[in-house]
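Listed next as structure tokens is one chain, alone, in the form predicted on its own.
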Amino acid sequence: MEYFTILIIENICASLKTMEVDLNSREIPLIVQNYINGRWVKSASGRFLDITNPATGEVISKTSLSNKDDFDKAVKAAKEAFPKWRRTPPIVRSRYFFKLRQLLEEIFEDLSRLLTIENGKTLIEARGSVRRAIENVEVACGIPTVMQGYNLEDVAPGIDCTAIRQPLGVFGCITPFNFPAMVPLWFFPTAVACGNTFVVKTSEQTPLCQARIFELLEEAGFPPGVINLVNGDAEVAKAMLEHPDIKGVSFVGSSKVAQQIYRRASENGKRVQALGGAKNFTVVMPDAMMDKTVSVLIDSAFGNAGERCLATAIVLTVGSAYDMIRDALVDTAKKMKIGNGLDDSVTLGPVISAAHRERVIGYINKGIQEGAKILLDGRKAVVPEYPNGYYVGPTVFDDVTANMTIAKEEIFGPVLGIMRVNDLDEALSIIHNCQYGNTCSIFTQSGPAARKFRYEAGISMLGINIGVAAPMAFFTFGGAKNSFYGDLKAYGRDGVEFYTDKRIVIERWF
């Protein structure tokens, strides 16, 4: 295919030798460009993005920076494709999927490894996500089950009445940085198997996994136009919410976007669900088992170098569980080791660009002004192997107050803050007050407090001795509060019904 031209990452795999990786035989675009009605095609606009790894510093390829009549072309195919894959049987549009979860196991690792290079996330971290992309895949192909309606007969003498689901034409998503691989895979696999057709706008920053996923759509041989990918930024993210012929958005990153999006589009008619930003409470109490505890809380609050809208940024000890916790979390995220994604003994990667960085250092200054005690200070992280990667260490404060901008705003990078209460009701209290609701967990081994806390919390994905409470692919993501804009989340059931209309027929024969 010409699309994908072999680059040779000679400067990366010089300084990768001794993690015995062997990226000379990747495939990576120098230019990432568009899928539309069923080929690979150039931009219109002449624009393009540097992709960096984040690990290095270096730019490893360019995405395409679309415009709108690139965008136009792509829901012209998306439309004209509509009547029939509508049409094709529930069971056969099933089976697409079958052929592409196989695709996808079969370059599982290689997927990771190129997720790695892009965002710069541990491996560890990358197949977790690649296999949750798959799972999405996995519930798609169990569509004619999980699509199906309900009747009643003889809801009046002679009269039945039943209720089937429709798809609606063409969606589409705008999807964020943090996880490439898995997100477009939260709602193109379920509309497309309801029966919709797609056009997927992923992350300018981070257009190579969908890429490769893309050349795997059309090796399990879906339909021209069915599902079209259009990279680019604003622009298209734009044309999207203005497209009299799509349907319906679905969207993932801040909330101040995620509300912007929410109301662009249903101005212009369009079903919506806008996942925003979060800034997630764990409460730790006396009774947890703090050797466990602790582990959850250091994976939950670093994993993906804390970008992740579920990762732990406030830590909330009820009486004595801070003496127990604090010089714990903090020792542990000392052995933390900083570097390159690629490396498996490497258990915090960098965030995902200088400007971010600079972002969260920011923060940590934000916080020390303000007057918490930091702990561990992380804005000084050095990779010597790699002195132009985007690191920044575990960051840990004390003496956190609910006033503070680093505990009321989204850092969305490697900084944990303890803060002191004194009960339970005090935690929830602290919950309840901030303007996000994205999720929340406890560690106890007391059933009343977990049922307390399950009952009063108020927030929308809750954890109970879970540090990261991230549903699976049949049920259902998205928050509460300013974490979330619409009224059906993400995948699961919720993904069914956005992506299709109930119809319901009353009939009677005389």
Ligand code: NAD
Given for the second form:
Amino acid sequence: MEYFTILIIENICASLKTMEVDLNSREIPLIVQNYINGRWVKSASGRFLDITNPATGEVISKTSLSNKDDFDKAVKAAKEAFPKWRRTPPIVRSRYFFKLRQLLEEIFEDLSRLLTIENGKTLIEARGSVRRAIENVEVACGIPTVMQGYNLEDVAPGIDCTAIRQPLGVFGCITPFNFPAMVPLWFFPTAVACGNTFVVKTSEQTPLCQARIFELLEEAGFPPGVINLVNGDAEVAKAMLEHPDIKGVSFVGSSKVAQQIYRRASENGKRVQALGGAKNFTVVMPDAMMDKTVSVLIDSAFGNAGERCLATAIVLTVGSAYDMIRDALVDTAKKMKIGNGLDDSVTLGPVISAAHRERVIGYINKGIQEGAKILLDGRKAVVPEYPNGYYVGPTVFDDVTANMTIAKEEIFGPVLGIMRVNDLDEALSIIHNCQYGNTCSIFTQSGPAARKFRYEAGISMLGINIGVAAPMAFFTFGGAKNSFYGDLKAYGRDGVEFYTDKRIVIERWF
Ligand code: NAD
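For comparison with the form predicted on its own, produce the structure of the form predicted together with the ligand.
And the full complex, kicking off with our chain again.
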């Protein structure tokens, strides 16, 4: 076992029962374990992955890389827990979520800090995503109302018809590194409140927040087996797709993997919703309120270090909007403070890993090679206090054209491109030709332009004078084209539909 000095997270780790913590030592060995059938258990695999703080480059923990046997145990526990949990009245099930909500509020600040430490985003961004996570729990609290069916008397003389929503069994989710506290909560609160049982496989790069949240699930008193956590990589995900007792899979990650998940889960007869990657465009019309537009755009492009599936990647400036916005975008981006997100004055944290930084820099190099003009170059960003952190500075390209790699592929880093177009129709045709369709936005004061945009964009999450059009927990989240595979999207009403089957009862009494 290896030992690491991690003074910065000592307080947080001291409360992590999931990990082996030697409180007498400043050198703290940490292993993130699995939570199966109401107990913290070691993986049988003997494989581990180092967890690194992206801001410092220090190894802060290790996670178990579980195997199929671990996963099978979790599904067995979930399957056994299902009949009793299903019979638990929805109002009683919802009370566990009221308790979870209260516990999440109590550790709100600690959890946000842990999120910054494992993911790199700034503390303000971390707080925002923890808030969004809690909102999903709040929706689950309302399940006695939300999962109600519908009925109609006299569908024929003396015959009544009722639609009842019933849970199906064991569901699972596979989630990405960029929102490790929030994304699993897009899924399991709704699924479990509806009466299903669940297995979470979170990203192996960022498992700490879910481990902490699972401690709260334990404290909230959820019955053993109802919600389980199996840490690991693609091996666990693949076990989920093959397991005969998994009724459905919720996936969030890159499009390449989303496609594989969708195909394999469907072949195996499972319900599946697979949310993929993105390349998002924002249209700026000449009549937009430019000062407000610039600050919103900067947050959209560079917030969360660009590691957001709703980040603006390309600004499409219509006509004279280009002259009004170009310099302001660069000047505002230049003022961002790069550093460790735990420092309140920092506005741009690191990207997730050294490998990902290289990937982002590779895209910047490609943009230059293909003829885009670099206005602000973040490749050589350094933070003197943290020479081993994974920093990329804000990068702005001008003269981007639709055929360039940086206009077509997801970079997932703090890189913004500017493309000039003549009118809204040209902007829409660029949006239509992109393989992705997660979100897009327009900035304008014109109602007709906004309506045309909403009507014709063909994209699922739309912003009108909004930079990050992230639907709240009581709406529904998911994209179009290669950004989404499936039909029912994440959470909200779609979540309830995804995790339940409608049983139609036609009734006559002689
Ligand atoms: P990723 O696709 O590499 O990994 C996502 C999950 O899939 C992880 O849990 C990982 O262990 C697992 N996985 C990886 N390879 C697998 C394989 N071959 N088979 C089965 N499972 C596999 O994604 P990431 O790098 O963690 O996250 C970034 C991506 O997620 C970006 O593309 C981003 O746009 C996307 N994302 C999308 C949304 C959305 O709502 N559409 C939200 C957040 C992130």
